[in-house]
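As structure tokens, one chain now follows by itself in the form predicted alone.
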Amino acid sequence: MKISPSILAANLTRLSEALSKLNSEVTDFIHLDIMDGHFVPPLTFGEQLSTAIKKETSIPLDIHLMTAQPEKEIPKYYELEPHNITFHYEAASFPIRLAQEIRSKGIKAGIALNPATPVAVLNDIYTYFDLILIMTVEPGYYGQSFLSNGMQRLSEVMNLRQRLSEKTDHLPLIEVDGGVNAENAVSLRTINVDIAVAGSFVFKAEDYNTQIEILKGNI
């Protein structure tokens, strides 16, 4: 598994040092938070932050669109090159034409499903996407707890991959966001979730590789 540290988590005054602390031979992608008061509460920060954390690390960056019109939004982020740009199905009135959009640019496509979205609404737009990712609590603050129906519905989104790829060679990468830790993340190994977003697990911590490896169950 993956990791995917949520740098919003970080102290965002001394960002140049927390990225330093990131090994990328450990770190796999970082997660961007994009919020944009309408969408979910917090304002966080936008594409110039992004453009700032870009130039200080190597790192592929994981770009999750927590806003209210992501068509407008997701142009901002072409320049950055980023491994993935994730945008929320309940946002998004063409989510196929954005998806489109984004993998014309070389781009991986993301879809991503709040706690009380069904999963079936993928069944007919999963082609599209390149990266699934589930909320596993609600979207806009860390620092929250793993929700209980967390792990239903990751087992549902895999056992969706598992029918469709009897029909499709396309597997599309299934992320999971809010409140990893370790005891969680062994579960989330065990189902084969392919990346986890860590916020508070990682940067509350002295040492961010250390907590890598053990959400990646290496130590």
Contents of the next structure:
Amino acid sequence: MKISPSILAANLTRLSEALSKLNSEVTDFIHLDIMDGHFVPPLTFGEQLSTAIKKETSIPLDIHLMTAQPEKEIPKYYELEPHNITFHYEAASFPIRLAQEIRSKGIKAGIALNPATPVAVLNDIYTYFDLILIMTVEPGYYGQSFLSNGMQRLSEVMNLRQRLSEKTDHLPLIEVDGGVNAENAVSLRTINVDIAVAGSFVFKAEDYNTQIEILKGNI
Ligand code: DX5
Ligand code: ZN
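Mind giving me the form predicted together with D-xylitol-5-phosphate, seeing as the form predicted alone was just shown?
The next block holds the full complex; its first chain is the one shown before.
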């Protein structure tokens, strides 16, 4: 399982230091939580800080847009050449068009689902996405607890992928976000989740790389 530390949970006044402590051998991605104060209550950061982060690290960026108008925000991140740009299903009127635009830039298109959104919505849009992000907390804040329906929803998505990939030959990555810790990481690895985002679990400790190795099951 790959790990994508959510930099939002680091000490934001010492971002450069936090980035330099992440070993690129064990840190697969850096997860950027872009919140606009509309789709979710908090406002975090946008393309300017993201650009500054890009200059400080060679680790691929995993962009998670929690914004009400993804169509306006997405183009701001093309220049950063991230691994993926993920926007929310609940915020997008035209998710397929947005996915096509992201892909046309050579960037993976991701779709995020809130905990209350039925997994079945993926049926009709599945093939347009390279990554599916399942939220296991309500978006907006780091440090929340993994919701009790999270594992069930992830299993549903894994089954849906299994079923649809046989028909379509398409295999998007499955990513989980919210409340990931050492305990639930065992189950996440068992059901073969591809990428786990982790904010507080990684940054609450002094040694971020050890925390990442714990989530991977290497320690
Ligand atoms: C929540 C964000 C998450 C969050 C993860 O809205 O999308 O990425 O920062 O932090 P933890 O792992 O602490 O739940
Ligand atoms: Zn996130």
